[in-house]
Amino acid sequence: MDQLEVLIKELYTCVREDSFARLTLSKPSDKTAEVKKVIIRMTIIKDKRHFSFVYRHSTKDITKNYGVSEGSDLIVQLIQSDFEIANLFTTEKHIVVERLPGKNFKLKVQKQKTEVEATRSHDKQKKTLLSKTDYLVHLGVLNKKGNIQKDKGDKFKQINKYVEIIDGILRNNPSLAKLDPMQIVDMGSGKGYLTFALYDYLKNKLGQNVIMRGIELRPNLIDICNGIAQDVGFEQLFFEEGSIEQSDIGEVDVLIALHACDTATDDAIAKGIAANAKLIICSPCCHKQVRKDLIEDNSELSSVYQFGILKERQAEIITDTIRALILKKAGYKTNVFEFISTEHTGKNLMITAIKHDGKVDVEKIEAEIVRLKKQFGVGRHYLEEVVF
């Protein structure tokens, strides 16, 4: 029996008496591969035994999980090509095996030197900044028993992770967390989600004095929206009927925009600034306007327009980067990030923009962005239309 054998032996072994703890391979075999390493465990979903693969990529991680069979034989397909080097671990062992040059490999037991743990938890929730959740259960987000929903995974790690990206604004800007109270519209709301565990962050994990007021032109939305902010006993969280570009928003001390199509985006904007608003917040969705108004016969450029896709793309580019350059134009420190994974959502762009009380230099600004939109053929932006 070969080192190889002797480690597929072990697994299956250790997996039939639930002794496994995990399995680490490291060392791609092809040094440009995008994946750097695997770190497999085992976990339950539905009372079954699943093992639990995470991806290690440069800059994300990305998790799958798979039955027992199925992952076994993934795993032993991995260490015979993909990977150099594996460290599986059980309860009672520690097993290195290191693939040499040719198909050899060299094999290393040791014994345990300290306790370790077979956990089988599934969906194991870091701390999150959400207080009450019973509007989740409202939302279909958790069920009863406040456990996520089959399909609402990736709903339920966007939530997070947008309190979390608000968190760090409001950590490094301590003067947005003492305004009293904070005024905040959420324009084109939807089904409330964000805006919910915005209010709920805001006012039950920080104690914060916070109006917030959630504008979305489907009425049925907002009396479901209104309904559920009632019955959870959120008393300063209102829905109101109205669209992005004809609503009077007032003052507002934060302005957030998710997911408003085209140039929606830039009427939130456009109405963030005028109000002068301390932070905005935008997640843009589709990118219609300027993509129509690339200009065709740019020469330079002809070999990417002929794409559709890369077409759609650098109008995404462009669009972002103006509305970025504007906002700062405004006196506004902008940056723009992705707001979560693709594999979550693929609408994850995000740009905030907190307001300051430096010099700017508009001229400078002015200038990049005719350069910008002469570089790539752009004839107009509409967020220039309707803030200047």
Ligand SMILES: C[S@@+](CC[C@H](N)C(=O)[O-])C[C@H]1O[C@@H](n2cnc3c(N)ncnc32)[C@H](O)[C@@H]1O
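Residue numbers count along the first chain shown, from 1. Whichever C-alpha set is largest while still superposing within 1.5 Å between the two forms counts as the rigid core. These numbers were taken from a predicted model, which means no experiment stands behind them. First, how it differs from the form predicted together with the ligand.
After superposing the rigid core, the Cα of residue 54 is displaced by 2 Å or more between the two forms. Once you line up the core between the two forms, the Cα of residue 144 stays within less than 2 Å of where it was.
Residue 44 is among the residues whose C-alpha shifts by 2 Å or more between the two forms once the rigid core is aligned.
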Given for the second form:
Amino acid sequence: MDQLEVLIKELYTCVREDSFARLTLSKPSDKTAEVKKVIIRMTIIKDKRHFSFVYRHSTKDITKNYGVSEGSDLIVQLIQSDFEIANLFTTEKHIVVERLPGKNFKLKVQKQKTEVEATRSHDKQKKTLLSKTDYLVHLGVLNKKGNIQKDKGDKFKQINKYVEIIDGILRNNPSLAKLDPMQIVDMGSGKGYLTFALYDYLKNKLGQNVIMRGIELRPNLIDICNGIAQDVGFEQLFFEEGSIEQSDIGEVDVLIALHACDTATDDAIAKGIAANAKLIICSPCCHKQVRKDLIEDNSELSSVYQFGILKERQAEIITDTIRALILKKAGYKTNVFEFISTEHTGKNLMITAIKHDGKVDVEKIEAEIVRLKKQFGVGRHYLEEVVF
Ligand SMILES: C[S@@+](CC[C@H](N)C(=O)[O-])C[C@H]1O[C@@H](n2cnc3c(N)ncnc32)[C@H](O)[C@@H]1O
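What's the form predicted together with the ligand like, now that we've got the form predicted alone?
Next comes the full complex, this chain leading.
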């Protein structure tokens, strides 16, 4: 068997065993050829494997997809006549074939020294903003091969969605993106999934100068997160032990509080307003305080409040409405929306608030809050007590 046949056999084997990672064809035989290189990967289209050929020209790339059999034939043809060097990467081997003068081929086979993934992009798969980098492996979202762990699909979607939302806000508010450095604090950072993801996205994908701090009650999580930040070289990401209500956050441009329990969300909002943060983002968690302090008999909604679950839901809506109104009163353009489908998490409400310098009708908003509290029998709202 000649050297080219060895390569072809390896190609068919790795296609059959689904261990094909990629193939590059370089050094065109015709030096004036428009296509300088071809990069071939495997992709899934309508549930079937296809080869995806990227034809690299000097100023553009053209992508074409072929069925496995047609693509394999085309690869062989291109190696035989159009390109002098082929590099085939499988999950186990790296094979280089070089065409020599005459019709001879030189072949070198190396064992892969590091793990190579046979990635299959999927036509139905939505593009994600997250690069699948080491921190996701350390956090247990991805396995060592870079695939999403079985029970972490929802987490991965949630992290992506969250980064997507912040990306959208930054695009629509260029003054935020110009902050240098952008100082971010994440209140109740927990295991740090979202903290790491946002830092990675801003710093490594957008090239933003970011200083980011996570504040968290549980010291073991602080140690773990600081360890991971060091391991993955996130030099301006720090985790500090502390309580949201007592932390001194200093100067902050962006304040985040995702799923901080009950009134911890209010404390976080109050800190953000006091620090004059340009952007406040929170996703409330459990809502206990307003529910506990509903004056049921006085309320127009006493018929609703006799049913526990309806009372709970109503209290949640009022709690977050008043939070949004207080943010508006403090000069923030405020938005409330569901940030991910309920199928992925029940805690899916997000409040975003962007500081503006327009006029605010404080009295009107205060009257709105008073009216709302009366109508719904809200005895007290914790945020009113800690804000300003
Ligand atoms: C449900 S977890 C959310 C973690 C993270 N923000 C996320 O969305 O993945 C809430 C975290 O907030 C922390 N936490 C709750 N109350 C806090 C407080 N008052 N001060 C600081 N951290 C608090 C908890 O220890 C927990 O780790």
